[in-house]
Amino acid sequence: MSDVSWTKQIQAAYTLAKERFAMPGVDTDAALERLAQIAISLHCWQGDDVAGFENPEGKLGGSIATTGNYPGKARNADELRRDLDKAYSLIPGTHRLALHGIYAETSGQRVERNKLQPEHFSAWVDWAKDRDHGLDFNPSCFSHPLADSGFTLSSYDAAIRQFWIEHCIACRKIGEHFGRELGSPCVTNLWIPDGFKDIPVDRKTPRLLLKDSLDAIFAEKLDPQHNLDAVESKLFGLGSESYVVGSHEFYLGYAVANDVLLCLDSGHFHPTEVISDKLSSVLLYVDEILLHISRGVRWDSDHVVILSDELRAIMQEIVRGGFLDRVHIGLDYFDASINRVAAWVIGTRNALRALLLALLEPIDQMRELEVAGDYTARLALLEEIKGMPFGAVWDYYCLRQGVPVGMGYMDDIREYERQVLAKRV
């Protein structure tokens, strides 16, 4: 079939679908015009696991384990950002990237995690503003000898914990310098592996310690138009299976009366508990939030974003509750046992896929039907759109962004994997 016989059918199936959903009392093109505001921070750890540039062994410490030995991972700064330039051409819509601290480039030069500078990030800083992408930031408070012991922030050794505030100062200030020079405020999110694999006998004193670390990080109030706070929780983790000092609670309470955003990944709570349920309790709360899309298998094991119940409802949640202004949309998962890029790429368009299905819901007349406790239709309404032609209005969102439609980008994976990935040795 011809390319110009394609789009026609496109555009045919959109026009109709378009009036499919209007019957309800959609509009599609406000929903594609929603979406193409909505901007995905995607994660540069997934491009080379984790590895980084601070050691060129890449070993990984602190409750992180990637698993996967698939060819072509980044070798370097160049071609992490060449592996994502591709990535973000496969994707519809302008969005971001999440940096961590462990990703400076510093000239060959040994810089400890505590002195870094904007300076080392100067080609990221310049690679955004020529594509137009925001940066996000994150400490890296693992793989690391002052990590060896568990403990970080809420170590017993104070010396230990002082290099790691003067870490995350640190990445508080480049933070702001992305956000500064790029326009648009840089996430700064703050995740520590601190716990203990065994029952602990004292549970509160590493939490009064992390308060105390925390209070010494966030005591320089930044402008919030360059730089935005967030502290992400845990269940467990690899080494911590029994007590993480960083709880939900804890970090819960520390947003709320330290007005920093709170950071929910879907896999950082117990397999059995959905995020999709915090999100209309912590917003009444908290200004803003920052949420990791994940996906865990049987524990927090990241894997690739899939068009899961929990996503759509993740979603769901969030365009219900008129928060798309206040959540922050970044993706945390690394798989090396399938192509890096394609992983960037089927985790993103999912989440998208998830938002416009959200988008496109009659939620007006579903929250009248609930209102006036009509909740036969209201169970009648929500079947009937499962079965509406989302399919139709996406690859035509697709379509007029100008990236692949269906498993089109699947193509242009393949044929970049012959001709750059199966290179790399």
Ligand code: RNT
Second form
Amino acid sequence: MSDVSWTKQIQAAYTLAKERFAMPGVDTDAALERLAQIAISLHCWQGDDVAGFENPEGKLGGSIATTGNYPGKARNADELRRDLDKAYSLIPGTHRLALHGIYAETSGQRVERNKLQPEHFSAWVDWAKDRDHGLDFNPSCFSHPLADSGFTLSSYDAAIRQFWIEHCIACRKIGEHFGRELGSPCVTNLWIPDGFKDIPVDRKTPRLLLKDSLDAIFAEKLDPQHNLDAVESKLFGLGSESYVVGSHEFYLGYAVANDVLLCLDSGHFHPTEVISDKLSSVLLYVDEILLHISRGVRWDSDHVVILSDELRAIMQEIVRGGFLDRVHIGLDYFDASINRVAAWVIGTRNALRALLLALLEPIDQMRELEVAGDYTARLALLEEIKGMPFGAVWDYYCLRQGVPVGMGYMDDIREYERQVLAKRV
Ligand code: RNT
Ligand code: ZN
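May I ask for the structure of the form predicted in complex with L-rhamnitol now, the form predicted on its own having been displayed?
Complete assembly follows, chain above in first position.
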């Protein structure tokens, strides 16, 4: 089929879909306009299996692991930026990038993590400015000799704690710099791996130590127009199966008491526990949330995001609750067994598709039925809207945003693989 008739078909399908959605009162044009304003924060670490540039040959540590050795991973910042450019070009809309401390560019010099400065990220800032990507940031409290004991900010060793406190303070300042330079607040998210493989006798002291460390890190107030602090919990990790210092209760309490953002990672809870149900509760008590959208599979918390029921439920909660301006949507997964650019594109497109599905709900009608106690009609409607012509709206959005429609993006990725990734040996 020629490009012209393909385009005409997509437009014709959209016109029909628009009419169909108008029946229950949904305005598809308005939904697409809203979707175009939402920036998802892509995670730089999918591009190189969380290696970073400090010691790319070093072993990944800290209860996170990648499996697979798909060829073509980015070996330096230029390659990573090039891969990211390719990914963004296949995703509709304008999006952000989340960096990690270990992605500093130090011109071959060894710079300790507690000495990192904004200048070590200047190439990232130039790149982001050029492309209108906001930046988010993360201290890297893993894959480092001072994290080998399994403890960082909650270590019994004061010198170890101090090193990581200094690293986190340095990262907040870098985040503030990003926010100021780019005119959009940087969410600086703190996650630490601290925990025990086997049953501890003292669950209390490491938490007291972590609380003190956090107080030291956040002591200096930074302008929220430039930097927003977030804290991320976890239930268990590889090697910290029995006890994680920074649990959900720990950080929920900390976020409420100290007015910082709570980061909810969808892979960090019990396998049957979902974060979609937490949003409306947590947002009663904290101003803003950071999401790490991920996909847990058995013991892994970091599979590529698919258009699952839970992803849809998360986005429904955000849209139905009117929380779009209070929830920062970031991604967090790493799969080294498939094309890494495709992993970004597939996961991000799915996050956007779930958002669009949520924006296309006849929410007034749904709510009316619930308030009236008509649960029969509520169920019927919820099932009925699953069959609405959503795909036609999504295709049209991709077309209008100038990115490939449908599987078209895989042609670009295959070509990029041949031209660029395959040559990285
Ligand atoms: C780890 C956390 C954390 C990391 C990244 C690399 O369990 O989810 O967010 O995945 O910071
Ligand atoms: Zn995470």
